[in-house]
Each structure stands twice: as C-alpha cells, then as structure tokens.
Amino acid sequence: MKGIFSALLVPYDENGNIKEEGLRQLVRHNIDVCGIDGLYVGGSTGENFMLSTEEKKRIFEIVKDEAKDQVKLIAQVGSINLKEAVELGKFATALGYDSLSAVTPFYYKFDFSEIKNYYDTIIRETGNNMIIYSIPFLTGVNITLNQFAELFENEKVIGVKFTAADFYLLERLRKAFPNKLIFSGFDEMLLPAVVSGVDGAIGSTFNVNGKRAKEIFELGRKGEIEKAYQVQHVTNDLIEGILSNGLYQTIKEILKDKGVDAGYCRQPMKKLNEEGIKFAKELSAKYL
C-alpha cells in the first residue's frame, strides 16, 4: 500500500448526475496512462461532501468494477454523520476495498475523545483498516503527535493522509511511527515530503500528472534530489496554472482535452467560461 495514489475525480453531467462511462474512462486513464499505484475514492476531489449516501456507494461500485484488483483502492468514508460513515465503510469493505480512510469529523468543535471514538467505531463496525485523513486547513482539526500516538494504538489504524505544511510534525511522525504509512497530501510539496520519508502521496493533480509524480517519488527515494527538483519545478508550474483557473474544473477540462469524458463539477461549483477552457487547453498542450 505504497506509492502514488490519485485522489479520484468524478465526472458529473450538467444536471449534476454521475457520468458512469466517464468515471470508467477516468479510472482507466489513471491506471493505463498515468500509471498510478492506487486510487483514493470518495475524497474532496470527488466532490464527496455534496453527494448522497447512495451516490457515494454507486461511485465505490463503479470504481471497483472497473479497476478490479489492478491497483490498490482506498475508500474515503468520513462524514460528520457517523452512521453514514459506518454504512459506507461496511459497503466498501464488502466490495473489497483494501483500506478505508476517513476525514476528521468537522464543522462542530469535536474534542479529541470524540474524534478517537469516531475512528474506533468505524473500525469496530467494519473490521477494515483505516487511514486517518488529516487536512487541517479545511477541517480546522489539528492532531498533535501525542494524539496520533493514541490513534495509532489501534492496530487497524495503518497510517495517515497528511495534508498539511507542518514538516516538523511530519518528521516527528516519521521518526516516532516507522511502521505506519504516511501519505503526503500536497502535490506541490511532494519532493520535500519524500525527503521526509513518506511512503507515498495522494493527490488531485495525479489524475493528469501521475507520471511526473511517480518520477519525483522514485528520484527522491533514490536520493537524486537535483533531478527530482527539476521535475517538481515543472509540476509546480502546472499546478500554479491549474489553481489560478479553478482546481477541479481545470483538471476536468485537461482530461477532456486528452479524450476522457470528465464532465463538469457539481453546483455550487461554477463552470469554466470560454477563457478558462482555453487556458486549460493551453496548460494541457504545454505540460501534458
């Protein structure tokens, strides 16, 4: 369960419905073209928090059916509705997902005992492995080193998706828990994370830039830092362009330019205008 995992996008039609064929094309693109090691399904990149429970289940089904056992699959089932998280966790486990992941419960100011109970409950009810999804800049939840230690006492908590710029905490985690999986969550900081000893990375831009991400990861692990930085520089030029134009919308337009029916984002996310679409195609031509 190591390497480069795409945080999987989900194509929607203009009315916000899941485009099944487009989703299958996207899975194949990630596996066959980008060469990723795994898929992280149901995360922020899939616009997960705007979906019904049944829609989330359908996405898990389609991805598993298309990917089979070609790559590792992680199902993000986190929700502030613990019953939904458990229901999704049981569903994904029955489908054969290799691990669950769950974002820290957000919006309400949950204390650590409540957060720990949330993870322990999902694990107990599903029997599956768990990867903590820590993304403080969106959830407002900061987990300390000592709190990670308490979470990791549960042997089913096999690692963390670490989407934070706190490289001191990342170094402390790596030293303290050499046998736990640590996945970097910021694509633009992949190389510094690799140098810090992460086991892999999970990212949105890997849906189009997976080959470079794998190159950065492999060069970094071999200690070829100068070469890796050259690839990271190009990657960050691409990411900078994507972010300036709209993250998910631009990646979807780049995928369309590559022949993948990536659809649209769900409202209230906006569509790109003609100028935005043109810019996305220019990024595609220049970098991909």
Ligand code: HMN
Contents of the next structure:
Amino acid sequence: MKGIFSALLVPYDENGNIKEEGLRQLVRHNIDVCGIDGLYVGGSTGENFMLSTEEKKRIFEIVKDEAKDQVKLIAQVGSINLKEAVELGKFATALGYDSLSAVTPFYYKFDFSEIKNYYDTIIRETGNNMIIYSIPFLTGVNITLNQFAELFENEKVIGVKFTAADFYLLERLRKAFPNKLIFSGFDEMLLPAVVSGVDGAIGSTFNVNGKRAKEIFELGRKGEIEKAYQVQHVTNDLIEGILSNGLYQTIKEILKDKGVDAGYCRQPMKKLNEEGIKFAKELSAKYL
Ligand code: HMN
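What I would like now is the form predicted in complex with the named molecule, since the data block earlier showed the form predicted alone; can you produce it?
Next comes the full complex, this chain leading.
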C-alpha cells in the first residue's frame, strides 16, 4: 500500500451516465501506460459526491473487474449519510478492495466525537482497513495532531490521505506515527511531501502524468533532490495549465487525446468550450 495512486477519474457521457468502456480504458491506461501502483476509487476526482449509491457501486465493480489484482485498490466510501458509507464499505470490501477510505464528514459542523464515531462505525461494520481522507480546503474540517492520535488508536485506521499544504502538521504526524501510512494529496507539492517522508501520494493528475510522479517519488526518496525538482518543475508547468483551464475537464480532454474515451464531467460541472479543448490538446502535445 505504498507509492503512486491515481485518484481515478470517471468518464460520463453527455447525459451524465457512466461510460463503462471508457472507465475500463482509463483503468488500463493508468496501469499499462502510467505505471501507477494503485487506484483511489470514488474520490473527489471521480466526481463521487454527485453520484447515486448505485452508481458508486457500479464504479467499484467495474474498476475491480478490470484491474483484478494488478494494482492496489482503495475505495473512498465517505458520505455524510453514514448508512450509505457503511453500505458502500461492505460492498467494496466484498469485492476485495485492499482498504477503504472515507472523507471527513462535511457540511454540518460535526464535532470530533461525531467524526470519530463515523470512522469507528464504518470500520466496525465492514471489518476493513481505513485511510482517513483529510481535505480541509474542501470540507472545512481540520483535524489536529491530538485528534489524529485518537483516530489512529483504532488499529484498523492504517493511515491518512493528507490533502493540505500544512507541512508542519505533516512533519509532526510523520514523527509521531512512523507506522501509519501517509499519502500526500497535492500533486503540485509531491516532492516536498516526499522529503517529509510520505509513503505515497494520491492524485488526479497521475491519470496522465503518473510516470513523472513516480520519478519524483523515487528520486525524492533516494535524496536526489535537484533531479527530482527538475521533474517537479515540468510537472507543475503542466498542472498550472490544467488548473487554469478546468481541472477534471482538462485531464479528460488530455486523456481523449491519448486515445482514452474519457467523456465529460457531470453537471453541475461545466463543459470546456472550443478554446479550452484546444488548450488541453496543446498541453497534451507539449507535456505528455
Ligand atoms: C480525490 O479524492 O479524488 C483525490 O485524492 C484528490 C486529490 O488530492 C486531488 N485534489 C482534488 O482534486 C481536490 C489533487 O490531485 C489535485 O487535483 C491536484 O493536486 C491539482 O491541484
């Protein structure tokens, strides 16, 4: 459970339905072309929080069926409907997912005892391992070092997906919990995270830029910082372009350029206009 994990995109057709064949192609592209170590399924990148329970299940099913045991699979099952999270967790566990992950419950201001109960419930009901998904800039939920310590007391909480630029907290976590898995979540800060000792990274841009991410990860771990930064600089030129044009839409357009039927984003996310598509194709030609 270490290394570079793509936060899997999901291709949707013009009506927002899952493009099953495109999803299978994308799984293959990640494994065969990008050479990633694992897939994080059902995350923000999969547009998960806009889907029905049945759609989320279908995605878990297709991905497992296509990837088999070739790479590690993490199922993000978090939902502020705790019953749904448990149902999805049981489903993914039965399919053979290596671990679950769940976003911190958001929207309402849940207190820490409620957050802890949410994780303990999913773990108790599913029996699977759990990776806390912490992404404060989207959820507004900040977990302190002491609160992480309380969550980590449950031995089934094997780690955290840490999507934040708080390198002080990251350092404190690394020192305090050498045996828990820490995955960084911002692809543009991969190298600083690797230097801070993360075990891996989970990111959206790895769906197209997985090879460079692996290089950064491996060079960084060997202490070859200068070389690693060269790769991070090119990566960030690409990411800067992607972010300026529309994150998931642009990655999907790049994937189409590479022959993957990556479809569109689901509404309310908008489509790229002609100019945006052209720009994505230029990024694809220049960087990938
Ligand atoms: C997920 O839940 O799908 C991902 O793990 C999220 C991941 O951390 C990405 N964050 C978001 O998309 C909000 C990053 O890969 C991000 O897309 C990238 O660093 C560009 O900012």
